[in-house]
Amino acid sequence: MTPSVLVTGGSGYIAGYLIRLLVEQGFTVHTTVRSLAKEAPLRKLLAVDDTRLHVFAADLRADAGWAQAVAGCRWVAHLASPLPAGVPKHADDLIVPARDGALRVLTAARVAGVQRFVMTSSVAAIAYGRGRGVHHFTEADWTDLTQPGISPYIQSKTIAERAARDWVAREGGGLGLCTINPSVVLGPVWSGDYSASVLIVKKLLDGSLRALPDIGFGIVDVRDVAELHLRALRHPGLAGERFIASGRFMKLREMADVLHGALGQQAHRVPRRTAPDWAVRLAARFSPVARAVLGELGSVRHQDASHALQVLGWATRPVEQSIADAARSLIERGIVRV
């Protein structure tokens, strides 16, 4: 009999792809939403076999619902985590629910006898706090939170993953934890409720970003991240493992060039000019968004995903395809008008 899987945060961008993939593979999926008022829209969006999808109300900030959600599950994919569209006023608005929520789900999983717990972390927990220059990162690296200018989101992902690993080492018993650390996740969107990572492409397309600061990101396709979660759930003996999920690093300038090449006239609002560092520093006096990227100006972060290839046979599609597919879906769904 195929085991049941809990996927937390069922309305999330990656979670939606993973749930579809799991149901297609014959799994029964439990998933969580913060309110059951979201259940019907979620089922309509996912359009999977309803008999294989069970939806529970559970919030990262409270204990209620987690025991019921994980009951009968052998595996957990913990994807639920706050990802804001902007910069929060207080770092703890992200850090506390990310950290305490992970520990809450881990505790419920241990009590329920879960064998494998795959936690979605981020390269935010690996590759930041190094400043200008060219850097190369593997799963052995951790973000340096002692450096100034580390954004609340990066803090939350780093602290939550460390807390989860420390908890499992102390109290996990037979629970096997591994983490997946994606870079910026792009690809097709299904609706207007999409990941904040896709805002990068949206802001390039709709002209709200007038010039291109000297920053960049590793990019990975949402479809490939879902596939990596599936492989990590199924593969034996991964306790303590960590897997970077990333394609190549691209500066915003390169991303803009991809959009112009793939979309032609539809990319007429995508900026071509570069924002000099001094202009970003000036803007940072007034803009929390500009302030959040100051520490990454001029930084190149190569994130080595070869470990996932070697252990799990996983690879991602070209980043150019992920960028173009994200852009086309934003246009097709009317989220960006061109």
Ligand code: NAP
Second form
Amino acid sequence: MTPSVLVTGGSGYIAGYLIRLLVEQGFTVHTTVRSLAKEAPLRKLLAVDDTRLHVFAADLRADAGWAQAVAGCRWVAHLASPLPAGVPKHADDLIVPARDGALRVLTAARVAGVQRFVMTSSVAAIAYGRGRGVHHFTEADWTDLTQPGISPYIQSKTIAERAARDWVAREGGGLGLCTINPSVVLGPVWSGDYSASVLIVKKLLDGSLRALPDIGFGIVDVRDVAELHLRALRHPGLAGERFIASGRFMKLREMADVLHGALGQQAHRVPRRTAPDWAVRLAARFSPVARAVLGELGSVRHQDASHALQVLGWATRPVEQSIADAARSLIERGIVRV
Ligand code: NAP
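For comparison with the form predicted alone, please write out the form predicted in complex with the ligand.
Time for the whole complex; same chain goes first.
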């Protein structure tokens, strides 16, 4: 019999793909939403066999609901974590739910006798705080939170992953925790409620980004990130493991070129001008979003995903495809008018 799996944060971008994949593979899925008012729209969006999906209310900021959500599950994929479009006033608005929420789900999972716990961390916990220049990262690296200008989101992912690992080492019992650390996740969106990561493509397409700062990201496809979660859940003996999930690093300049090449006239608002560093620094005086990328100016972060290939036979599709598919889906769904 296939085990039941808890996927936290069912309304999320990656979680939607993972839930579909799990149900297609014959699993029964438990998932959480902050309010059950979201259950009906979620079921409609996912359009999976309703009898294989059980929806529970649970918020990362409170204990209620987690024990019920995980009861009867042998595996957990913990994806819920705040990923806002903007920068919050207080870093703790992200850090506290990310860290304490992960510990709540871990605690409920241990009590329920869960065997495998796959936590969605991020390269945010690996590859930041190193400044300008070309850097190469593996799973052995951690973001340096002592550096100035680390964004609240990056802090939240680093602190939450460390806290989860420390907790499991101290009191995890038989719980096997591994993390998946994706870079920027792109690919088709299903609705207007998409992840903040897709905003990069949206802002390029709709012209709200007028010039291109000298920043970039590793990119990975949402379909492949879901597949990697499935592989990590299925694979025995991954306790303590960490898997970078990333395709190649790409500057915004190159992402803009990909959009021009793939979409032609539909990409007419995608900027071609580069924003000089001094202009970004000036903008950072007024804009928290510009301030959040200051530390990334001139930085190239290669994130090596070969561990996932060696252990789980996993690789992501070409990043050009993920960018173009994200853009096309934003246009097809009327989210961006071109
Ligand atoms: P998403 O679409 O924004 O999903 C985040 C999920 O977390 C949503 O279901 C959200 O619920 C839930 N959530 C947030 N705060 C919560 C709270 N206080 N209590 C309960 N649930 C809460 O983002 P995603 O891209 O799918 O991200 C999923 C995971 O992957 C996150 O852990 C994220 O950090 C990680 N990740 C994402 C990327 C990326 O580029 N997208 C890259 C690396 C890692 P609501 O719908 O109610 O807000």
